[in-house]
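Just one chain follows, in the form predicted alone, and it is written as structure tokens.
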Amino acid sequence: MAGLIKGPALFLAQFAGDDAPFNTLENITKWAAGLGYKGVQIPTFDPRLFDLDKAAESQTYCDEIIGICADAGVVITELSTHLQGQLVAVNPAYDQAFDAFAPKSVHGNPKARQEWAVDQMLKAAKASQRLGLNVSVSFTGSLIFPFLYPWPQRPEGLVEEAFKELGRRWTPILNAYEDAGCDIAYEIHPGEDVFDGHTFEMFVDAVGGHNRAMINYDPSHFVLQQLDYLAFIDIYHDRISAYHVKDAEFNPTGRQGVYSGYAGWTDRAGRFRSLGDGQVDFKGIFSKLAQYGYDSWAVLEWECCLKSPEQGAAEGAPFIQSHIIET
């Protein structure tokens, strides 16, 4: 009997490059299929792999993309708009850093950068519809993450107003995704205003309980926050429509704990690892998702601080396959 969960699949963003086989969609999908992946999550922000402008306008182009993947032996799981979604809402403290995610034509112009990001999100809705996809993955962006820790004391009403503004920015986008028959599964991630369950609830309230505001579940970010990622599934399973299979570990010392981000990747208390090398209880996660009837994709996102991407990708497909439960 087949498992509900589809997989294994691979998020291509961390592997795309200028050298073969990582330089074109045709090459990278054949490489992924050769490792045992059945699906690929495509970053819409990497022109080496995908042309979002063309995909939003041309069914012929989308059919070609579907064909390239089919010829390689994989299907498209979701389109990723993480970088564009991030730019829908940017605190001025991050203007310079996040300009790198946008075209040079809007650098130094936060208003133009945000308008570009919203346009990109709307194009991704159309592209998802043309590709026959019902889920996409993204970020909410951040208006107040610099105020994460309550010191200095936050001005009264700041958090509430920030989430109201997030709601004002995202509701029209979510409406466009509703028209396209597609979810936005937001990756709940430190650096975003939506970084845990509490803030996700605030966001859903801000967008009027929108049924397209969903979750891209990624336990690695919860390990680094010391959040109970299995109980999270119990609480929010109805809103989980995408899944990044990503490992992490948290090793506090007498010198550093959760806030160890100034240290280098290999020296942090919290760091990302290749599948099976960290502390995430994937048997527990796959069991919970199967229990609640999750029937979308299990997608490897690889960002290990030690292992090479090639080794991580090669080991990832059989790891995911071995955890999919035949219900």
The other form holds:
Protein chains: 6
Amino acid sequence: MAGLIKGPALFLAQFAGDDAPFNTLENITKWAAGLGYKGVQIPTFDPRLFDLDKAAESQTYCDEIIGICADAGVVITELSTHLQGQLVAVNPAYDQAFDAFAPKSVHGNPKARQEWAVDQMLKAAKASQRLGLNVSVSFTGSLIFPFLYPWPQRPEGLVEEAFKELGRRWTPILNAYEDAGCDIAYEIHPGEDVFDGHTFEMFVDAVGGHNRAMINYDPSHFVLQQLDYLAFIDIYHDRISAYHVKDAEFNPTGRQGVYSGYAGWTDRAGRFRSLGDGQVDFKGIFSKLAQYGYDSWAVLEWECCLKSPEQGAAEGAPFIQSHIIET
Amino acid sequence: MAGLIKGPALFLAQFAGDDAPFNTLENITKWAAGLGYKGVQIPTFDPRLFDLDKAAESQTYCDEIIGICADAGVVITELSTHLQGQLVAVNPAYDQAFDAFAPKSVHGNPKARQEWAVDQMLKAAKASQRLGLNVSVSFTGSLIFPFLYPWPQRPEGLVEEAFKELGRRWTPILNAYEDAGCDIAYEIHPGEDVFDGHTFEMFVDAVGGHNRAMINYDPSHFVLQQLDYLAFIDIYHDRISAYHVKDAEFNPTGRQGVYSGYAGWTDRAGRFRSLGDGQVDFKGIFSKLAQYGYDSWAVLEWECCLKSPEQGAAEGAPFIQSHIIET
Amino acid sequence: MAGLIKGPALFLAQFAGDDAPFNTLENITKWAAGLGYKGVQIPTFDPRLFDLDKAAESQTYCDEIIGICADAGVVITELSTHLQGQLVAVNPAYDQAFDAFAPKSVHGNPKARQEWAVDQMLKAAKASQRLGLNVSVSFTGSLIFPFLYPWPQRPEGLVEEAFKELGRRWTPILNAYEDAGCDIAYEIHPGEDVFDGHTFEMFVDAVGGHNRAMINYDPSHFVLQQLDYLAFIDIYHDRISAYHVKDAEFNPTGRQGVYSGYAGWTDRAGRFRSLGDGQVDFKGIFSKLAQYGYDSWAVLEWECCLKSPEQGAAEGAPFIQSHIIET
Amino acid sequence: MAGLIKGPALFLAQFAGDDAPFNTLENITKWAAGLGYKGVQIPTFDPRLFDLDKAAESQTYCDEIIGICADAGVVITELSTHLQGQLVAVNPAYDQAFDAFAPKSVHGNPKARQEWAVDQMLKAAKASQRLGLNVSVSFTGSLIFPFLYPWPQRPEGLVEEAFKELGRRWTPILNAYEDAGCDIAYEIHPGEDVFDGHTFEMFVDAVGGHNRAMINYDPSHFVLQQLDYLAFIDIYHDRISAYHVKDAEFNPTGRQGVYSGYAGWTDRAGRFRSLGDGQVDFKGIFSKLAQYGYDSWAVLEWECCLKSPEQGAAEGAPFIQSHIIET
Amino acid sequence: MAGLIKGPALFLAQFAGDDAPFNTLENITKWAAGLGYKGVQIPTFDPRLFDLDKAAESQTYCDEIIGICADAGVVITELSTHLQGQLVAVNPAYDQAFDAFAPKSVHGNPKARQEWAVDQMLKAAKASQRLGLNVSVSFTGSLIFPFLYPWPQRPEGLVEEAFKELGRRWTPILNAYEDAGCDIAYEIHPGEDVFDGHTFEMFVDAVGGHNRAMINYDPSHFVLQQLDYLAFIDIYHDRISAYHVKDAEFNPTGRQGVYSGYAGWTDRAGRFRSLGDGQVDFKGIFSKLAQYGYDSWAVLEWECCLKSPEQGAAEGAPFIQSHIIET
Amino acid sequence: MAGLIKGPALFLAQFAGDDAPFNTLENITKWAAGLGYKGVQIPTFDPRLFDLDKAAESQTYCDEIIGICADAGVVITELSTHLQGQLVAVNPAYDQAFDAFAPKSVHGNPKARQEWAVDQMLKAAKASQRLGLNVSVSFTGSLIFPFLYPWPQRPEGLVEEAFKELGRRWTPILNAYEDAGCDIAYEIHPGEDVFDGHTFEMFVDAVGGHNRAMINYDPSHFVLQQLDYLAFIDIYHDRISAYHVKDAEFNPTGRQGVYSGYAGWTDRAGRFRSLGDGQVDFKGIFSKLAQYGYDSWAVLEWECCLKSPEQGAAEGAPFIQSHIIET
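Return the structure block for the form predicted together with a further copy of the same chain; the form predicted alone was the one displayed.
First the chain shown before, then all remaining chains and molecules of the complex.
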């Protein structure tokens, strides 16, 4: 008697650190397993936990990684290439800010940075294949996000051209993932050009309806833009192959709405919370995913403006467990 | 027996055109008066209606303008310098798009464009004084709007420095308005750095609490970011000295939320509507303004994604009239 | 083809004044008729408009009153004895404050004041009979309103004894109204012991289910205590024989709820408004009254914390007219 | 890794009784600790648990009290002087009802009762100091609560004078608490003159902004008056130094609203409930308190019209524990 | 400057009667025009107004009908064949009740009744063509409506077979309408097998996606089943070619929900109302129809459980007029 | 210290099967007890679990049944005769579908089927008496359910006559239950003629107010018709003597409302869910039942379109346990 949705799993990115048990894959997987997690999503951009170059080339290394996880009692759910995917497309307004995600050698050189990012993406395809994974999670990057709001009026053709260019950049990458038997499940996220259902549709069109262009469903980003995240599943369930279980809340006031006044996370009307502390209707989400036969992982992504990460991680595993519907 | 709130008035910017009766101040004011408007807000950037250079210098010209309006049966409520105010501060990402608001001579030259804009603002102060007006309406411009969402993480000090710079640019302008006995009522608006209550507070701090830094209250922009526009009045009523009566609606779906997928106005979850067709609680707004003793104008700003401008203007005057509370 | 509900009518109490047209019945009825009112509710406690002593005794005077109204084009809907009814039962805590409603001769003498009030009520029965009216409107007064909230714990039997005493005082009065063929429609109102449905039921029990103990339905007082005023009609429609059309709103904040901090009317979370400016669902009320066959008057009672009485009265008549359902 | 908010704790007043384990401090603290409570709030007016006279004078006694608690495994969170604080100011309408809180020797003698109450308050300051406590909880009492509703019209100056008198009475008491290094956290409560945010502000003004005049935040009393208890925290968090975790619900009908028809607790539209059974959004409250750095106790106050006290107490400790946010 | 949506128009069925002005087409169209209607929808089953047999055969008669309308100042919007369409498919449970819609000669003979109905439908196609109409309105009839609720469990294949049979019956009729250049806009309605969007889709499939199988959009029937009638337009706008402007309300209680206890119309939780008296968001409907370019008629269908038909008709024309959006 | 409401209990009908542990009363009661259930509701129509003929006649058999349950650690809460009660009254439209509930010998013979059903009901009365049970649960059956919606117009007198006939059929059965000291608690359910409060009132009238005609309260059927299931308890609590704890949800869309398009359970807007997964406010229900002194059983009925029965049953027991209020 087992549910189709797998979980609970944990995205390790926000927990990795220089101190034990957060400093090595061995330590952090044991810690995660001890909290009840059955899977981990590995950030390929954190060398404390994972060496992407090595994983792309060496089956031995990948087997070791699998073994470390198995010893801890977890499996790998997906590789994350969020930061590299982001760098596949960067609007110049963010060049400086996003250089931090790339090696120093390409700082100040957007073209080289992009090439590095593409190479990373291709390596992650290989690594996923070696690890036996058929889904990975990433970002689309952004070419025109500063033109989010229609003021000033957008130059004629700006949007169309941007998505065409995204298509040109991502199609070959997606082809490589097809070869590797692996999806790229894009996290729909403000700051990326693909930030809602409408932009995801434009993206899928731009990559010719590529069957590896999938969605990493994360309702927290939808709460923060007040999109109907349950209806989203009704529309796009065929394209959802990953799931970040992340909570959020939106509490507008007379001082702030969605845009939240350039404030930091704690002081924003919209902000991320630990599971169960926000407004996301997880009962509804798990019901819909069960109804549509979603059979991949439910992965906690934790960012909370109030609660400690340790409490957040500890509460997250039983929270997800209690929401899984056995069908 | 007369109400404290004055109205109805009409902002002429969206109506001005090359064909009669929209092509001259004489014609358009007669048309407006015929619909029941008692005041007009004049865009200083539309040469078909108004010559700002002349108005700044010539009392005769200003008296003529007043006379034209009086003949039509309306008064001038405020001068609008939205476009020039916008150009006082422009983020490079929008340089090209915003050049359209400036004379060709300064295109491609942000520094010259800014100087032109400042000069325009100063001229509008003079012109307001000559016209006997104590309020004008404008925009703050924007230095960091592409960093609206906190991804990528904003460079340290970015927000603080941007508002300091806004303060440096606007303080001398505001001083000139003080000399002219006139407010600048800034329209709080996405795309500007002052887009909600929180950013307005930062701006007021940046200009040393200047008593001419006021608000042009427009609820439509608050609906589109889901800010509590009634509570806004409770907090900021002391700084409100102009009022754009403009309707809007926000209907999120599974495809779109606030950000609305780079779509055009008709296809957005959040969009502007004609008075009474949207979701703004005007009964609540007029009640609060009456309660706090707002005694300036209620000016229709019309932009509607569905209805014809003629119908919108014709329905707007009685709509506003019926909402005015005599106290 | 005429609706069963009669209206619009106007309660004159809040409009009577020393200046024309508010200073005589002749003037004020003409003014009311000019606004579109078809009936007037006359306060028997305002000597500028009505002499209750005379009306109780003289058919000639009553015929004159009827004639004055007829000349103006209105009819009398009900006599109001709110203030006298109030004085039939007064808790000592309010003795001083309520003396203002009585003649000086009984000030400081609660027993004499009560006797005066009862006599007034009896005279109003007579007067109603002479005027051909079968409904009057009043208050029950209050014996224990300071014990509204159950802190301190109420003395054993306090509530039961208070309602018994109300029954003893009101039963003979109601009998006199039975003889006069006239209801007393009590306005359910905080400050009175009968302030909601539950207390009205206790009151009806205390007067032995007297068939003249009826309700003057006024939804504004229900909004201000958040009682379900539509369901109220479903339950009590058989006892409703008068209707004050009065609007109200309740806007709680972090500073105030229903009790509204000893504040004055403008500054309270709950406050009265002009028709259409508040939150009362008049469409729902008129529908329910039509459904249950209510066939008496719809009488505007106007108290508004913001709008001028003239505007309130002028807007009230068409407002009521447009809500009347012809069945 | 520990949260800033301390808890769970239990207010002992509603549990103290003549039978074990509710009959002595020793027994009741052991019982509370067995349920998971880490702190107890002690009613100074219950001689079965505490001797205030002795505690004010004897450090030895206070050390014994601390020891009893320590042996049981709990600490003292605050002393409660609700009943004595109530008697510092009593409206004559409630004289008889409130005498029950005072010794027989002062019954029927409001002046002596008040002096006794003030003396009690001063003793509780001393006792708090000896017990090492920097917060106590109490009531302000009431001088004009019968004039809660503005009918009859309040005598000119009534409210202003009442709060001045409250200020005169409480300022010296608060000064004594300042000397003792202890807050008086007033429970905002209908029946007291300080029953919402607005009246609390008037009170603080009346005591000259005294820095020991604090709030014992109890959301149940806000639900019952439909005040926005979350926004309350945004406004008054700097004055909150105690917290009663108490649930409530408000279910208005066609028969009852907030005032609830002189009915007893079970039959009221607004009534108290056990934690989790009512409508209070405790997730929201604990989030806001965490955000604003509240670092004192979360104390269960239990009064429920349906559930047994034993079940209420047993469920309360894990309920509070699960809501505490470690930051 | 004219709106795309045409109106107001009036469906004559509920108004036709034996007394003037409701007894002849000449009289009733003059009456309708006098109320402000610009179009009329004619029930082909009411011989007082229209002779379908003659219209199918005689162009002269049709020209006369057009002339009568033109003289009155209205045009014909659509022919209605609701009753005949109903009889194309009848579940035996309703045989007796539905016989009333057919001529006596076929009573008790379902097969003959069906043949008569099909013949009527074909004649209405001809008549529409002669009258120059490209839309007509009707019902689908019902084969399995008693199996609306899944208890008892429906026999295997029941639904599929029923819709196949509907397809077999309607396809040739729709083909005849194609020949006549006219849509059948089916009113989606409980009692018919096509009662919501889902069943309409099944029907369209059953008739092979026939391009004349369209929708007569009537939101009142959607309110009464709590279907999202605005989202309905988003989904099905391409199939909407007629529009019944009809209001309704749903007010569930503890005694009744949607099914409303076999009660008559006045006593049901869900019931029809006159325009503006119910809960339909007509502002939203007209906005969506304008957005999607609906360019046919807005036709009042009036059935109200409370208001008189005369008042309903008189108020309906300006109500519709004020909602039409000129684009 | 024990609550008045008894539970958790489990209705065995949906769990009985041919495989252990669902195949015998002995096995299934042990399984239920192992999940924490304290009572079982036994379907008298499932021979794998219960032999109604034997139970009606043999006290020995009944004692054995009691013993089997006692050995497992559960008691019998009620006997269920849903299917037999259904067959007491069947509309011809459902004759074929409902035959499945009866023995083959009466298939195609409605009269014989009805007689069999009545005999079953009488036997269940006897069996209940032998088992010491004072409540049983059943259905009323249906004579006119195809006329649920008032289209076509119902034949004159149809409803009245149907309820009279129900009264004639059920009164003698209810009398037999009176003799047996046992209620029939009818489950109010679409498909039965008693499907809401209004029809239950008609039924009680039809059986002369019989004091054994009670209600098996099941909120899931009320959610699916949007009836106010909490107010239902306020009105009918005196007639509630059984309680099915069953969850449901209603999520209307642009395609479906309450009637849900002849779809199967998973694809309906209204559908049943496992406890806690739907929209039923069980906190409110248990509170009201506690308030009104309901002292019978809380019995899980499980039907869920998504979750496995094993998970549903396992989660149900602690869910019910946690909602029981000890008073």
